[in-house]
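Coming up is one lone chain in structure tokens, specifically the form predicted on its own.
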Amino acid sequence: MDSQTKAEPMRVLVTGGSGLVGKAIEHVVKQEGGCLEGEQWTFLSSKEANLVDLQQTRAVFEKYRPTHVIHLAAKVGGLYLHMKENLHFLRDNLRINDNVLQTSHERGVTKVVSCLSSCIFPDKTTYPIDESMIHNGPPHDSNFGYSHAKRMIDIQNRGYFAQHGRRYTAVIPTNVYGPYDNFNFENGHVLSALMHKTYAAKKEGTPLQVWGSGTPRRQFIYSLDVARLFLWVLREYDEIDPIILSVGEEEELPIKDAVEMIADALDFKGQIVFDTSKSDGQMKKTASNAKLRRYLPDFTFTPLSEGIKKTCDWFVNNYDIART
């Protein structure tokens, strides 16, 4: 890492700071160790700054004055939400998007880490997807505002890098969950809804009603995994280009496998009823996380059914609170 980083503690602004993985963040750096003496870490939320505002941006900029930022504010929604509101997603994310790289160039942030989505890769693809092909042709059609928006940003990160110099670089993680997810019915993420849906149909005694075939395959990493590697990109990774942050192609499985294992996290006896007349989105986004264990070879992500309890665990206890 540059000089100018050794001489003075970071002053880390994470934006998003209250979503999934802005909290999953917060916890490692407050409870695993993950802040350095001396280092100040802001978790901002939307109720502070609108990013989509340029004037608000800036005021946020200098009321704490980062010297290093993690990107994770966004616009986001469920699959069906993004069919529905494409331009929204677009427009919005764009703006968040500049407003934050323009805001940190001007300020003379050393580094910026954002956050992609494995949604961007393009649809029509050989698998497993890798880094080098994130533009290869277009994402898929059902969120295509938000994937184009969320690529602007390795273009911007290249350009900055060309202009001006700046080690502004992204992380691609692909499904993330855990505490703090987004659990509604209709725009959340697709294990969080599961968790939801599965806790209320055991409630009230009905079956578990599953949005699609169940057939479609994921790779699921979990919120404290991503925060952990974000908080090593964050100090160590020096490429402009972004990084994949994944399970390995062979963790890869069907939501209907998840589905049994949210089920048995929450001793959900009832039936289960997949709903085939709803869209099943992409059938498979493989990623490939080879240059992750190039740099990473020993690390150890958290199983998926050990994970999903966790989270089922959380969300119980937290039901209150969550976002629902």
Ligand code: NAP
The other form holds:
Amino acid sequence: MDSQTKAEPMRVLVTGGSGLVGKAIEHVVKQEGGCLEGEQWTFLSSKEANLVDLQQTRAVFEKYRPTHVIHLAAKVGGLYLHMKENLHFLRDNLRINDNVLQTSHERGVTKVVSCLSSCIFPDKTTYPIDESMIHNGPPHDSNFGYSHAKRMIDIQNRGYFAQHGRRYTAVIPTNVYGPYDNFNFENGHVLSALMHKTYAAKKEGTPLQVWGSGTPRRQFIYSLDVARLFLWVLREYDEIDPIILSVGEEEELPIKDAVEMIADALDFKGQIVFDTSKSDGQMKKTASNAKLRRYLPDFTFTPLSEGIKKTCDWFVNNYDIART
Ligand code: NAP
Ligand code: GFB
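The structure above corresponds to the form predicted on its own; please provide the structure of the form predicted together with the ligand.
What follows is the entire complex, opening with the chain shown before.
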């Protein structure tokens, strides 16, 4: 391409654009100057196309003719939903991912950035976990369906590169939280579910029921930070190999400390009870962000207490539209 012909502005299709991470990317694109001149950004929900269905996938790609894809769409949920529906997570996500990647290839999409998760790493491993360890053994039993389907994306990306030179890649966030999360008591991830429980316990004057012992440890990343990093990956990151998106290992904390932050944010002064009849799931999955820091040594993450406060305020102010 000679220096005269400017690359055509991107047409970006964000699958799963109506969820926690999708809404955060939409905010950064529309409110933080993330959309460059001439670019078109489309944020898809399952209502416009069920991506488990190949024909619907092809039809929506025909409609928007993307040059770039941020692939977020997935069956997603917290520990207790995974434990009930591992096969459903496996089958739905395998089909969604294959439909999106194959249709992207067939339509000549230049770049696809898919979204894996730190729970896909082997459960029995050395710490901290890094990107080279994805396939080094079975994931934790609680989410084997989702984890194996996500691992296959990395394999598919390698296949599209090896056989067709496609530069499709992926990111690996740790536990994400923020506005527009799923705040459902049973199916939500830990922070969003506990924010809803704390809100209800305060209203009803009852104890807050935390499931499990509260001792498992997690690294939480705010959805807007994930969104800002996704735009950097789309524009700048040129590897096929995935990259972990996470706060540092030193930010990892036990669930019970995060519970305290939620109680502070919602001004809950009631009793906190740990129901140890409920599973703790994986005790830890400490991830290294050294690769990310080599690329972005100065990236600033939102402190957890600040992100939790902002998310609790969003939940209280948007209770009517929130997923509960
Ligand atoms: P989410 O809030 O549950 O959003 C899921 C999105 O996928 C929604 O837009 C949903 O559309 C769409 N979707 C689900 N099934 C679909 C289908 N059959 N066809 C088309 N679209 C479908 O999830 P999220 O937390 O934003 O997750 C986004 C991505 O990040 C996922 O790939 C997830 O695996 C990954 N991830 C999440 C976390 C986390 O802690 N949340 C951590 C690591 C990685 P509707 O709104 O229409 O239902
Ligand atoms: O976010 P979460 O559901 O999933 O967190 P994972 C589960 C941890 O929080 C467990 C404790 O240690 C639970 O015992 N916990 C305490 C609660 N109270 C609650 C509660 O009310 N609801 C929930 N959900 N947990 C997920 C993977 O693992 O991580 C997903 O299964 C995804 O695939 C996600 O990757 C990021 O962190 O254990």
